[in-house]
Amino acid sequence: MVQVYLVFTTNNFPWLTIIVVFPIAAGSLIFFLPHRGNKVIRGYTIYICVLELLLTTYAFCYHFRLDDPLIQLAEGYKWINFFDFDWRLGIDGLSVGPILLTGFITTLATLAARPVTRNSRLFHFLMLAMYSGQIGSFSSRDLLLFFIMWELELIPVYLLLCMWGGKKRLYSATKFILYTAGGSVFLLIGVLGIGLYGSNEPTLNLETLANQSYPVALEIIFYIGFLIAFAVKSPIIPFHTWLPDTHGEAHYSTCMLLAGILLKMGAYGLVRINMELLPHAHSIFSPWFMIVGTMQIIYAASASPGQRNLKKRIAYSSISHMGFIIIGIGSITDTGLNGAILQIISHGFISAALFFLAGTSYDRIRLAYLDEMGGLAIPIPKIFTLFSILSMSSLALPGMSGFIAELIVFLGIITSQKFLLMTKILITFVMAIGMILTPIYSLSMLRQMFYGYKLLNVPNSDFFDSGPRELFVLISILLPVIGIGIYPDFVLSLAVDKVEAIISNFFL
């Protein structure tokens, strides 16, 4: 038996349901457009993305209070009585940043894509389907709904990769789906387990589960299941090997969505479920987060210079920077968790921009390997300038968002009461080594691409500098990177009260 009930917001309007459903619903109309031209389909998709971003921004600006750590804009639809499975949506300070980042990066990724000549309708529909799945994941307040939204974006990524990827796209797509679907099995087991045994009555309501206490052994079992799923998505070593192959073969618009949003879903899950629902188990596992996060920074930063493929080198830099998020989550301090959330937003912008620049460079020279490049600084000075600036932001140059995010994570480790002084000093020292390695692979990438003489005399009719579309995309990303670096409180204020509420659970 299926019943329906409505629990709308104070102004009796289902903002979040519309925000979640609108992209995929409007995207399905692409197949019924009377025009078959790629320009019309692409323009329609960009229009939908912009409209969705404006709608989300309006709803959050006028109906969301920053000083309230509780769930806001809450709404629910009774779906299935059995197992208490409902359509529950709501947002708090932890959700707002990733949702706005999703809208911003998806809009720019759609604008960034050059006209797709093969099956343009399906390509743009899959982009919009990912949009809905990602926003649904960040706003779900029911664990099974969270799992459904989590799975929704896997199919579009798989199809985007295997249909519009590079020469090894089928291998990369298969590896991607095996890793992520395998991780999803553990997520489903965790969802069903905590739903059945997490309270006196079976429930999947996050509000109900957040107020429950569990036996330590049972909590650890739940924690490990969720941890494996989120470790694959983040990715955390040793579950990271799908990421370089996927980025190496994917279309650069897909890379922007993967690096800018998809990886952040794993980090969001670690905070939303592992930290908020299972604080005792997280307190037990937090030292391992610190160790693994530190190892990840060093390992990925050391592996990146050995990658010949440009996008694979950037992919390893993403893995390295995700290590700071892991350490911030493991520090169990207000400062460390705020730094991790800021790094989620900062890295979303920077990684998306770097993959877009890698794609625009490939469009001009049709070369993917760094040892075949060189001499690009003179023929494409605008791309060279922007690539250099954004690479500097990736290596945490002061004044950029990456610097302040990593600095706050450092402060979180130093102020943590959970670890001994010598342990904190050792972790900070090893992290500093990783930060020293970052300029090595970033600057060597710039040297191999833009300096030297290899391509100076290569005739190519498509060899032109950045156009208005590309400049608009890059400047649109660069402005928030600089803005957050100068005034990080703009992002930190979104989640500061929610972070305090989460951390307070560890000291009850």
Contents of the next structure:
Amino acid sequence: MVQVYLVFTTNNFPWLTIIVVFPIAAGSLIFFLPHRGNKVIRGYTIYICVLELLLTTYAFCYHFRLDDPLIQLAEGYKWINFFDFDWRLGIDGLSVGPILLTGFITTLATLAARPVTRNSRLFHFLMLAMYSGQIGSFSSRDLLLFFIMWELELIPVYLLLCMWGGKKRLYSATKFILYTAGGSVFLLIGVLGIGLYGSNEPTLNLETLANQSYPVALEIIFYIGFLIAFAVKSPIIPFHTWLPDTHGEAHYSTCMLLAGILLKMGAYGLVRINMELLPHAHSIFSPWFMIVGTMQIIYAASASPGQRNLKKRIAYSSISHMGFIIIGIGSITDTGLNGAILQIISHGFISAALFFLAGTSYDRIRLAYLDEMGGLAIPIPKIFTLFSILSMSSLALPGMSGFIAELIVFLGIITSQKFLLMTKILITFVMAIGMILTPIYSLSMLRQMFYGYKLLNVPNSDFFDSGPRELFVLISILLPVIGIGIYPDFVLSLAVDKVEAIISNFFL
Amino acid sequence: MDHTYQYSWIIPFVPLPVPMLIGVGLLLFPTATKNLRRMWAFPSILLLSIVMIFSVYLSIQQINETSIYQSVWSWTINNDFSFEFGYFIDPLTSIMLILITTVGILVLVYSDNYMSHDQGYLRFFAYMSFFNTSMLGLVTSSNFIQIYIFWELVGMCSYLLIGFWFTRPLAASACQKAFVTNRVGDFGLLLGILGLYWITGSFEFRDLFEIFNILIYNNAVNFFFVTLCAFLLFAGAVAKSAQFPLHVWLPDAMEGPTPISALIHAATMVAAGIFLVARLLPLFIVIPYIMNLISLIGIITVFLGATLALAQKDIKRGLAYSTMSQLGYMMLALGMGSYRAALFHLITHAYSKALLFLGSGSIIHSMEAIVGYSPDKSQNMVLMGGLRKHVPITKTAFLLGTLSLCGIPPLACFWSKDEILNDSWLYSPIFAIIAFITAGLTAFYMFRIYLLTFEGHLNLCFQNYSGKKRNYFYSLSLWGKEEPKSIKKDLCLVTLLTMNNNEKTSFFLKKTHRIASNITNTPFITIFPFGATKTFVYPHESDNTMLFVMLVLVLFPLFVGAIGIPFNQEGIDLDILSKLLTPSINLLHQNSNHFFDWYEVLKNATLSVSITYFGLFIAYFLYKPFYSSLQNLNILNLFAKRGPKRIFWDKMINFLYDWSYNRAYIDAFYTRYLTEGIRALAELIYLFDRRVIDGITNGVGITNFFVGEGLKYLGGSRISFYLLLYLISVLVLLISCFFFFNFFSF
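Form predicted together with the partner chain structure, per the form predicted on its own context:
Once more the chain from above appears, this time first in line as the rest of the complex follows.
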């Protein structure tokens, strides 16, 4: 007994392996559950999700120290001896936030997916498989493993999209898989290139790779390879067109995962690989990041009011908000990178909640286009309230997390020493124009949906306001949004030391 | 007395529990919360009263000691940036605190009655209390980040409250317009804050001012950049205080319930811009360009607001333009550097305008019972008139507010406006002339509103024959371009019939006037009384709560001027306001020897008061109901007889009313160029996105498809074909090699 206890408390216990493998392993048991309707499957999945979240939280609470910028909870097992490929996991301050976000959002998305009844066995298995894939890619310390995990979560998304999507789901799913698989090719090229460079043996360990230096031209080539892969995922313009289509068609629980976590994997990859491994190339590319990020904010924010489809409008808004992350990454300052990480977390919450709201209101009125809606505030006041609050947080109202993140990114540009004053002024100015455009589309979305008075010719016009389940999902997303907005150190403290370590590479 | 100051951080948080509790209650336990609805008004009023007592105490402290207190603690701890939270108590803050809490309490009490039958009663109180919280936070904040946070929160509350009746499409677009316009200002504010942070490295006001002054003194900063930052900061104030280019949201904001028009869009939130400029005056004052710009914007707004207010049909819109004009006075005063006058006018105007708005709310409440709940009807001055007899208490209050706003001597606004007008002579004669003319215009439009609303007879009853009259005063000048819409005739009857059914017996006992008895004695029109059953309902006075609030508020315009009037006691020529503001004025290096000469005052006051009276009399002549006296008829004829002059006069009036009715064409301009522009841009970008960027993707996909199909077609799985292809390619290769080598051999 004592030994068992010791195993649990010492560092040797493979926490991360369990955390990564548990959902998919437990998920594959779904197929062996007795045929007793969807209720069992749903309950089982939610149970697994919550258990996983608790497990993650426990492990991070007791075995992770925030003040240490090094890799913790590290574990490595030889997998393929032939080319030094290890099952190597480990987390640091950078990945704690996204992993916890993954656990949180996936649990809520599973809860949100309760209305799904068609083929729910497969659906829930795919959700759990995505859970594993996402946590795996956030916590892998081996390049090839990162790539494998990266690919692992593509398949569930593809299936979720092409089986439970809307009318044009096949087109969207194909587009999605082609885009991301196309990006993955470049990722693979980059991974192999970095791994095979230099020494006789392939090195895929991120720690060793972080200290390696390359000739500038080669570094730039690697950088571009990774950049394309992550740019598709983030998305960065002009690789963004899969996103509105995918979000427009996917079921809203899939949308929550896509917008909440998958997009963040691109940003995470940019920080983790492009910034950490290839600092010289990153400092060459950073002005382009700033320019592209600024353009993206304006471009997507002005494309958004032209959308008739509610979900597409939210999708464009999330492209626009990803621009802040790109700018934060491009600014190469402590402040900017902190802001980008905060924005990763904050946007994860906000966009997931917005997609959930869009989905639930779609469930009720069965109308996808904004100009057909109107006057919904009377039949569904609670959804109206929460939609208003979350739109406000999406347009960076102070007191909510979005504002802090954007403000810190702004400060990051202002304090950046790399750029000239004039460029900084210009970029800040143009970014701030995005601040004017954001309320235009999000408030007009609110106005078109809820304000006014209109008799809808809906088949079931006596629909209900949101029930306890939906309210629970929304409030549990709203609480962290407000919490971070009031006390941002919750999230900032996770990654501060790691960010400092990364940035110090640039000023050697 | 540090104890008091130490605990003053609590000020903004005192009213906070109410909106939180109501919000949580409405989301989670809607029925239980709604059952307790009237109970919720009590804690919000109570908590605000606590704040009021506290802030009165604070300002007494300020008067006695004139100290500035600041306390700060950190919010985020990071190596590179740290945000801090703090509070900053100085005379400006304490004045604003008292203003917000007193008006806030009165408006809360008022709206308890005003909103009592509204479904969104609880929501209303939650928004109002949240607004109070954020406004109190705004005035006590000690750094720029905090100001920005509360600035936006206040804007959000305004958005929510304008869109309170969300089923009205007009309200829906008005609230969006307000938010977006304010966001344009916030854009400037944020950029200005960031720019100043870049220059000075601090967000704290006092550090920032100090560093800034040193930098300016040493000429260590790029002057252009500094001016730009200051300009951007000022843009925030311009949007919030509805100054000239960004004023378009304020009149539309009147779609909200009337109590919030009194609290937010007349007394407190729109004054936030003035507050910000006053707070940052140490910064602005070292940049003369900005000071000139501030006064220029101020004077443009003063004049524009007044001209726009001339021909509004809607009573609240008229008041809104008047608010805009008065805010312009304050901005003008700040631009001239007369800090004290601006604040004085801020206080007096806030109380007078709150009184006017509450009065108009009471009128609307009375009218709603007759004409229905559409703001087109219940706020339309076309349909009012003669309310003097029916709502006497409201009339008294409204008249006092009007007189005060016009600047009639014993009332509050006289003192403050006179001070501004005096200072404007010293600043620039042109500005002074415009300001004086506007004083006359103010008197004109305020009295116009008063006369149309309260004098004469209830116009609603004349709707039937308004079309027959060919009098140009009525058909043209009063309502501008648009002819008054004829009200449905059965409107009165419907009310009547329902009433007749229920309370026919008590109906006549209630001293309700009958239409016939009033109207037959008019000179122009002889009215054939309807049948005996066709009696007409007249508006009633509002409930006691509302009247009580108005009566309390009447005291303020009567006496609040006293804080700025110097009393000669023991040889010290100091009034309360000056005493309070001494440190701030000294801080601004002003000519603080503000010596007060009664003779000087009298001289200047005579001019302004005479202009005011002039405006007042013109209004009286033009809008005195023509059918009420024979004497008036003579004047009418007098006007009518001047043939050639009349055409010009007509044109003038026509132009003026068109100008005013179309809101100086600014709204149309914005709609045409900005809104449509953004819409077109959105369409264009979406088209680009779909056709070009997505087109490339789809094109690649389709090309791949065709290439694949083509290959499939080519490779028909016949060996002979493959062999042929192979041979051809080998041949091509050989030939090309041959040519290639030949090429090199030469």
